[in-house]
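Just one chain is shown here, as C-alpha cells, and it is the form predicted alone.
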Amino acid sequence: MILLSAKVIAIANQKGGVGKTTTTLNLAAALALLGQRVLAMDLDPHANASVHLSLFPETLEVTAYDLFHAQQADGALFSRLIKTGLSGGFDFVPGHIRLSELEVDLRDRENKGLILTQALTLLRDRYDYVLVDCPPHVGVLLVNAIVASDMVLIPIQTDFLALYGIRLLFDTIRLLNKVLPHAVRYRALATMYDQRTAACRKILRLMRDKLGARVFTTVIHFDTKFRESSAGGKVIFEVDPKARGAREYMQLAKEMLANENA
C-alpha cells in the first residue's frame, strides 16, 4: 500500500441501514470542528450522503464515478470533483448512481483496486483524515476502499440481523489479507443503541467479547436529531451541538484520535 499522510479511513459493513452514512458525515464534522482537515467521500452508488448534503447526483458535472474512470487522476480533476464550504466544515467527494456501472465498466483494467490509493496519493499533503462511505456489498468500489484504506470502521446496528453484514465483511477482509502486504485494520463501532431493549444490550456484549479492544468506547444511540439534521441537509452539530448524537460523535473522534496518538 502507497502510504499517505492523511489517515484514510472505510466506513464500512454488508448490510445496509447501519448508519454507514451517518457516521462517515457527522464524524466528519466532528474531526473537522476539533481542528482536522478532513475530506469524506461517496462511494455508495445510493448516493445517500450526497443527497444528505443537497448534493444531487444529476445535477453536478463531476462525482466519483469520473474518478474511477479517469486513466490518472491529476489536480484539474480533484479541483473539479471536490466540494467545500459545505455544512460540517469538511470537503466532500459527492457519488452517483453510475458507480453500480463500474463492475462491467472496469473490467478489464488492470490494477483496478489500486484506483483510488493511487489518486489519493495527490491529496497526501491536504489533509488529515479521508472518510470513505462504501456501497453495502463486495465489488470494485468495496475492495478500493479497503486496499486504500488505513483502517475500516464498522457501524453496526446493535441488531441481531447485523451480525450477518459482519460475517460477509470479515470474509472480504480475510480474502484481502491473502494478497496486501499488511493485515486490514478494523474497529467495530455499535450504532442506533437502545440500552432499555434487552436485544440491544445483548448484541453489545456479544460485540465486546468477541472483538475485544477492537470495539470503540463510544457507543452511538437512537437520536432523532439525526433524522432532523438530514431531513434540513445539515449535520447533527448545525442542527443541536448538545443533541445526545453531537456528543457522542464528538466522543468517538476523541477517541481516534486519542488511539493515534497513543
Ligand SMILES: Nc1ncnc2c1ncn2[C@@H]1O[C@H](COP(=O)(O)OP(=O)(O)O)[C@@H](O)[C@H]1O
Contents of the next structure:
Amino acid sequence: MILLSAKVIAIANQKGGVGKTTTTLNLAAALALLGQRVLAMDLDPHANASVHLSLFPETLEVTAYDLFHAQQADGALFSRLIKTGLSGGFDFVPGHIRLSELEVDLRDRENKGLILTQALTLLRDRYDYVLVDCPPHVGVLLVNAIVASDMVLIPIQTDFLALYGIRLLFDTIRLLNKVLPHAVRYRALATMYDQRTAACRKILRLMRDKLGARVFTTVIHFDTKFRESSAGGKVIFEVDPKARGAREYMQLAKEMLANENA
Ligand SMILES: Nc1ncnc2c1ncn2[C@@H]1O[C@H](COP(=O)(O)OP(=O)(O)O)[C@@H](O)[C@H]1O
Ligand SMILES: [Mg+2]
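Form predicted alone done, so how does the form predicted in complex with the ligand look?
Now the complete complex, all chains and molecules, led by this one.
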C-alpha cells in the first residue's frame, strides 16, 4: 500500500525518563533508514530532543512555540521552522522552554486542542511519518498531540513504578475518547528491559496480560549505548548500528510498517 498521507504518532507517557525522547529520535532514524520520509517534533518544554540534535532553542529564530502562537500556520512558517539535512536522516521541529507558557497563552483560544491537527494538514503529503515527542504532563500540548495522532505510542519503562505512571495517561485517553469522533488508538512499547531482573520480567508479563496485542512484539532492552549517543548528539545508528538498541529500534520500525501494510 502506498501511504498518501503521513501517519502521526504521539510518543507519550506522563512519567519522565521512560524513553519517550529516545524512542522518538531513534524510531525516526530507523524509519528514515527504511526509506520513509519522517518529521520529528519536540513538544516538550525541556527540549531534550532538540538539544540531543545540537539544536539549542535559545539560538533559534522559530520553534514549536511559534507554531502554537500562529493564528494560521502556513508554508512560510514551516520553511523557517523545519530543520532539514540533519544527520539522523529525518526533518525536525525544535521545542522551546516557552512551550510551558502555552497553557496560559492559549487560555482563551478557540479550538485550542486542534492547533496541531490543523497545522499538520499542510504537511501530511510531505511525510510518511510525523513523530511527536510529548511533554510528561497533561495539558494543551499533550491534548494537541493525541488529537492529531493516528496512534499514541506509550513507552513503558519495565519497572514497577513505571506502570503506575500510565494510569494518568489512560485517564487522558478516556477523557479524549468522549469528545473525539473516533477512539484513540494506542500501542505500548516495553523499554529499558533487563531480562535478568525479576521485576522487569513481571512488568512485561503484566503489560502483555493487560494490553495484549497492543504491546509491540519488539522489546527495547537496556543498552548503555543510548546514553553514549545522546551525550554525543547522535542517534544510536550513528554511534553503533550493530548495537542491540539500534537493532531493536529498527525491528520496531519494521513492525510498525508491517502493521501498516497488514
Ligand atoms: N533502552 C534504554 N537503555 C538504556 N538507557 C536508556 C534507554 N532508553 C533511554 N535511555 C536513557 O534514559 C534516559 C531517559 O530517557 P528519555 O528518552 O530521555 O526519556 P523521556 O523522554 O521519557 O524523559 C536518557 O538518559 C536515555 O539516554
Ligand atoms: Mg523526553
